[in-house]
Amino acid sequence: MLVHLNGAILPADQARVSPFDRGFLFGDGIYEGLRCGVVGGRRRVIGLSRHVRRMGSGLATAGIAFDPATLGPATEALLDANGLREAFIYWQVTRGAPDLSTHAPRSRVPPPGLRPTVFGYCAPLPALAGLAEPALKSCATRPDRRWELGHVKSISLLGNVMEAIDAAERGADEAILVRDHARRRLVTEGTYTNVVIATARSAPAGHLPPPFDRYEVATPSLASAPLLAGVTREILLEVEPNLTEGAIDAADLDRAAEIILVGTTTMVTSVSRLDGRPIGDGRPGPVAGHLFRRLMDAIRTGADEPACDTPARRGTSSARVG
């Protein structure tokens, strides 16, 4: 495999980066996670803009100064020595290391004028073209004991982990998250996933298209709770209309007819049994079928991409990778 390393491509194993570097100390770094795939004949990395936007605001907020901007043509520097064109790509972005010779390794307060360190990877994926249809996992619920910043993507994952493996030894796939907030029992999040619930009507709708005349669907908001704004969330929400946002009680997955995951590389997922029990018949319900669908499209027209979308900058610098 080779890695991307501060401008530099090169095979992981001569790969080398300070111990004494803020992400490996404090977890002090932002990520993101790019899937990219064959469309119309050629690779393309899927709603790169959304992911640019993100990774900017994020640096923005932990006031690291790299202009994630530079990320596509990395990217695809990347890719290509790799030989991929079916690929998960991920990238890292810590505040850098101090010199030791004037600043203490483990200042909680990072000294000025750090250089961040740049890492990216890449590793194949099945080709989306073979992607028929929503694939199931099993899940547990777990409590979601994370920080308050949520719309964050942090490096700082100890609390995913954590419930990702209390949900493993559970017999999970995954877990899902759910939170004590304002006096409620909120659903967030999974540990690396966007949640969709579909919950049955109790009269059919006649004036929505199938499957909305038959089930309510909504996905937790970003005002409800501490959660990542997942960009293939974001991309079915701009294209099914019928998709709502609201608060999700923990009560709701009880009495849901489909539980759902969205995310990344897990595009659109069915969950087949929630804490042991059986969702649906075990089967991709019709929910689900359908956002599958409106992803698969969204991305062979395009839409994965806003029409007119310009990446967050505020609070980045020109500094380029590497």
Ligand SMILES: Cc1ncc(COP(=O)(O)O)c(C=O)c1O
Given for the second form:
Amino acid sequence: MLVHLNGAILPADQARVSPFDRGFLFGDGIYEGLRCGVVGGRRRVIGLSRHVRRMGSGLATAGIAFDPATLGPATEALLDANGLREAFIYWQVTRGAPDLSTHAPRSRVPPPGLRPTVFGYCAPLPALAGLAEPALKSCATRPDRRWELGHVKSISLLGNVMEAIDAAERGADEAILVRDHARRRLVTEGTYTNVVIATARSAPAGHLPPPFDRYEVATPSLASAPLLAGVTREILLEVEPNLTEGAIDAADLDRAAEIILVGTTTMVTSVSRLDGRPIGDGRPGPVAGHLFRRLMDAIRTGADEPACDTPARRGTSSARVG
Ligand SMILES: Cc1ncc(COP(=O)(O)O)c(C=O)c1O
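So the form predicted alone is up there; where is the form predicted in complex with the named molecule?
To see the whole picture, the full complex is given below, headed by that same chain.
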């Protein structure tokens, strides 16, 4: 595997990072996970400008000087070097390593002028064209005990990792996190996915198209509790106006006809069991199927990129990949 480290492409076993890198010592960094696939015969990174924007916002919040607009070309170079067309691509930008002759390695306050450490790798994924329907996953509800800046894609994922391990020990594929917030028990997200729930309406809403005539379909809003503005979630909200956002109570999971996970690697996945209890009939439900097709259509038609917001038009600033 060839990886990117600070502008160079090299074999993974030759990539060296200082043990004093603040990413390693403090989890002081921001990351992104992207997907590329072949669309209309051409390899393309899905929702690239949304990833660039989210990374820029996380870097700005953390005060790490790095220009995420260079992710696009750096991703293409990494994919070319590895000969991949359908892949997951990971980028991590840490605040860097201090000069130990002048600075204490573990000073919480970083010395000025640190050079960020930039690392990227990619790994093959199944071809987009071969994805025919939502996959199935089992989930366990777990307490969301993470920090409050859930919108920042921090590399400090201990909270996510601990709950994912707990879920795995319960025989589940993913955790659905529930947070006590504003005197409510609210659904936030998965450990690497956003959550959508479909609840059967008490009476059909004839003015809405199927499956929304029979189901209310909602995802936790960013304002309801700390959670990540997933790129997949954002695309679905744009292309499917009947998908709504709001605060979702943990109790809503008990009455949900469908629970759905959305994310870059999972795309749209149907939850078949929650805490050991079957959801639906063990097959992807109509809402999961609909959202899956919506997402694939968005990718096919280019709606994964927001109108008038292509990566090429985005601004540039100080540091660059490479
Ligand atoms: C905590 C969390 N929520 C949601 C998501 C889904 O985001 P995206 O659709 O951008 O992959 C991720 C992705 O890694 C995540 O880590």
